[in-house]
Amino acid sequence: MSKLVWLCYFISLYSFAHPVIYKDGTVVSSSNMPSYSDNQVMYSWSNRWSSGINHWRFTKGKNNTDMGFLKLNHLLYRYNGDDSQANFYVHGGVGIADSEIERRQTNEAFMTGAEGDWETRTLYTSLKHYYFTSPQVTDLAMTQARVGFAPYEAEFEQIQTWFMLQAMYMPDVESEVIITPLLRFFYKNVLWELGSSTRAEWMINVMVHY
């Protein structure tokens, strides 16, 4: 495959799934697990630039923290190989948190982050940072690393499977670090993710573009 044909091939089948698209796309998405979730709508005004709205739940006990943005993305790098792509995001956004963790109190809130990720047809690796802050009230952090394969190579009209294993750790939230074994699955402009943790806590995760 000529490494044009790869690059067009990257665009169409990989791009949706970050934060990041092409020019004028819009994905909305969401993750879901027992301890925490996250759901946004972002839209790409370049293909380095996106911003939308953001809402993270994170669950301690019975309680919660939810926070919500306003937030911007950025590529700041990215490589494309002969039959790899690589990319580095940052993160950043404004917004309110409502907390019960540590007590109930409504403030400003702020939050940074970023990730990377490298990727082939059949290999994907990722890893993600996060912080949450709001003056008064909390300060959350999340990391997440992903290791995956997919056991054949599709084309664009079929459905892209992925075995992948993803570790979390919310050091303000739960105390272990998460394992996720989990499929991913990908057809056309829509993305969806089944998994269960070495707990047993479920997970549910959705990406539509357009």
Given for the second form:
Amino acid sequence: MSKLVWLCYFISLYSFAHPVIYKDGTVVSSSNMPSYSDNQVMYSWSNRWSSGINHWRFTKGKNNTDMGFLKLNHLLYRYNGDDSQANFYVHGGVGIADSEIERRQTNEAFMTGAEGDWETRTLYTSLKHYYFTSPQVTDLAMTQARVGFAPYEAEFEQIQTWFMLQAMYMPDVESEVIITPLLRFFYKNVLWELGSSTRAEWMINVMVHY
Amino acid sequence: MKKTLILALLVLSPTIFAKEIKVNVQGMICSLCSQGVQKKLSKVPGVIKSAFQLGKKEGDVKILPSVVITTEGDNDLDDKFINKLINEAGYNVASIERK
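Alternative state: the form predicted in complex with the partner chain, after the form predicted on its own:
Every component of the complex follows; first up is the chain already shown.
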């Protein structure tokens, strides 16, 4: 079973998260910090639904909890304004978990989550919460909030730069809220982010739309 | 001479026979958004240009009507079809202007 978790991990490694995009579009994303990583490949079969594979790794000390999921995402609400956009997504997934933190065994795992964002071309806010459970292994939760601003408005052929601040709370992994200032860049269909937390932990995220 | 004329007609035909459509889109705020819209439109046979400007919130779409074949089998990009494509990309059409 753990081989399957690793397979999900390596498939998705080469690939942050826009869970649902345009019909027939694929998103490959990878979000990484020392305490966690989230890698996924999602195919949008409509402008409201997408599904794919998702691997999460939570690291506590030197021990990891790996979870691989078949995930379903639904864009429950979208607001398209003249100068802004707002989205609310819900997620669900079934898969397997392998943890070194609680017990070293592989078992079925489930995830659920919700996230919302509101953005203009120069302002960004988002909030997301995920809950992971594996009855025989462990339960994990993650809450992440972000605010950001862009100092200029770029066109498709130009690099767009954002300054962002991320607050993340994972009570089962870290007792403190991790605050991470980061830089976000957009160029055509590629988004990448680089950050360093107030505790000097690196963060690298990449997302590509195909 | 005949060959030259045919060649010139072939080269110039996209300019001479092309129709231009301006599409104003709501909700399109980043390059990832416009990439999706451009991709949907550029997949339609006969669409020879699909360029969206985020600042103006609008796109220039150039088509060769005789070549266009929509999934409905039409030889023109009517407003209904453009609306469908933009909605599939996740956005709303505010207005469509034909030149």
